[in-house]
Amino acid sequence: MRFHELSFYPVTCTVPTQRPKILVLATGGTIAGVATAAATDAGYRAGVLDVASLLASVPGIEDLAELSSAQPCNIDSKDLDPALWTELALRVRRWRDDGGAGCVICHGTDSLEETAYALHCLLPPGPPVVLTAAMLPATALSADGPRNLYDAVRVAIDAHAAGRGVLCVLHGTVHGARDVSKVHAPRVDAFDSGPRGPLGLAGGDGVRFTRVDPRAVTVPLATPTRWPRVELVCSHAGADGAVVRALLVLQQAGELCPPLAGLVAVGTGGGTVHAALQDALDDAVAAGVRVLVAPRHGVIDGGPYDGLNAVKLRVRLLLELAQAASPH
């Protein structure tokens, strides 16, 4: 579907008489950031405040649900390691097995779409998993983190959020993990869901879901001893494939650890690749490297990777190669 559906489902957020059990996992990011100068967002450091401090900054959040919390890490999300995806997926699965109603994950904005899509693939449908973040540090005037966290818990306790895959709640909007991308660096309303549009809204009148994403995909959870290497390369004017050939030389010499398993080429237009780069990619395929191509702008149209941009295509390939390398 390539358009915004206009019909609205009559869905509202209702809190059961017995408060649902929600797990809040904090991984750092701007939502936990502190600025060097009071009440500004300049020169801040991400991943400073812990999960208890985040929850304490949100008035009324304890009234929504019975909250448990944990701090898997406290980092700037630009420093994300894919091993965190495995840890988060395992924590969510254990929480579900213990009867938890849902899970909220506080994350940095820079790589939020990668973690969201990875968890969307790794976790089977079930109780809601909701990622949230902030564009302004916790010490900034009108910091957006507290409201985003409050809205994320509201979505996580909503009965209509279950079974929709991983969701992202930012700036009053509910995005699906497959569609969401960060499209603005400085704006508070920094995320967009592209042509398909968001899945719903989280506003003053509660939570409303406005469309259903029919294309959920789940890759069986892989827990490799080490993640495979999947690199992004870009086609551009004058691209000669030197980067790919350099990787292959290091691979042949046994100097890449982990070894090169996949390449995602970011193509021009709808996914075209410079002839010289294509020759190098063909050599990579001959050497046993799996190669996929995504457009520089927009998403893949059709096929098994329909709707994925280049970054999420790399996540998907990484997960598939990790699964293939895992013992069965």
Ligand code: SIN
Given for the second form:
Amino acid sequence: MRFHELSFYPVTCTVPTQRPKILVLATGGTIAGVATAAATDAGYRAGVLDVASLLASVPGIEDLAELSSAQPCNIDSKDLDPALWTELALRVRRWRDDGGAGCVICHGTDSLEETAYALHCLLPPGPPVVLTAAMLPATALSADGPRNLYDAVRVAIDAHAAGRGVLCVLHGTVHGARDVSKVHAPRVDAFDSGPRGPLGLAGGDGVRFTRVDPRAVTVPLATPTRWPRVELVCSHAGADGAVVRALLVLQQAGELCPPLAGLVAVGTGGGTVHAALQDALDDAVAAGVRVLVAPRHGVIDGGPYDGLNAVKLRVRLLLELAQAASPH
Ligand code: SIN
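Please give the other form, namely the form predicted in complex with ligand SIN, since only the form predicted alone has been shown so far.
What follows is the entire complex, opening with the chain shown before.
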């Protein structure tokens, strides 16, 4: 796909005279990571630099918007806990209530798709929320974080960005939270939106949206204050359901806190499950656990969970079960 072929909206290059108010929330990741050498990963650590350092590394970012910033945490996103989604959703809501124009969230790439999709389900339509990240630490030659952060702010202030759900801006591309996935561990161009493709481009020529996602506007789920337990189990050669049965034994003994409320089985092919694992899943359903199945590769095709991969299906089930358990 070449940039000049995409012409649904004019390129947005003008910076409004009254600068929009943008909140930058930094949570860690490689965008805030450092290494002891510029050309290798030696001594690499994620989530080291603070939000002020991230912003200071992006020339011209202050000219785009009136920036406020906060640091809810500074972690490697493999250590993400759903409580962070609650905090981010509440902060975004408060910012919007105070008249803020948009939010940018700096995140680790490893679990970015989970946070993006969780916020997509939790936030009502409104001013843009844009996640960004980096594949190279801030100390690297050609670090990608500053460019990605600049582009993310540009998308957050873009007149066409609202109403598209939560967006992710990485490597010059605007992805929708529902479709985006990290598909390469080492490549700088690590994210992909699958067969539906990204929503647009963001780069030296400005921001250009190329696709409207009709599923972007969703009825927001309540922001959980308590999170249930939803585990992922995998169907594979010899999957005999022992993991599920062990969970059920612990559950019955009252040793799971929070108790098991849901299971997502990652199936073979389009979502088939080993017969022995299926027996155990049936026992789980009989014990009151909600069970859903996702394909091992790709996404669910059709139905209420259309377009979700296994980890996002787990996020969705967590949110639905949390909502069902919360007092109305
Ligand atoms: C992380 O996900 O926090 C570390 C990896 C990365 O950001 O690329």
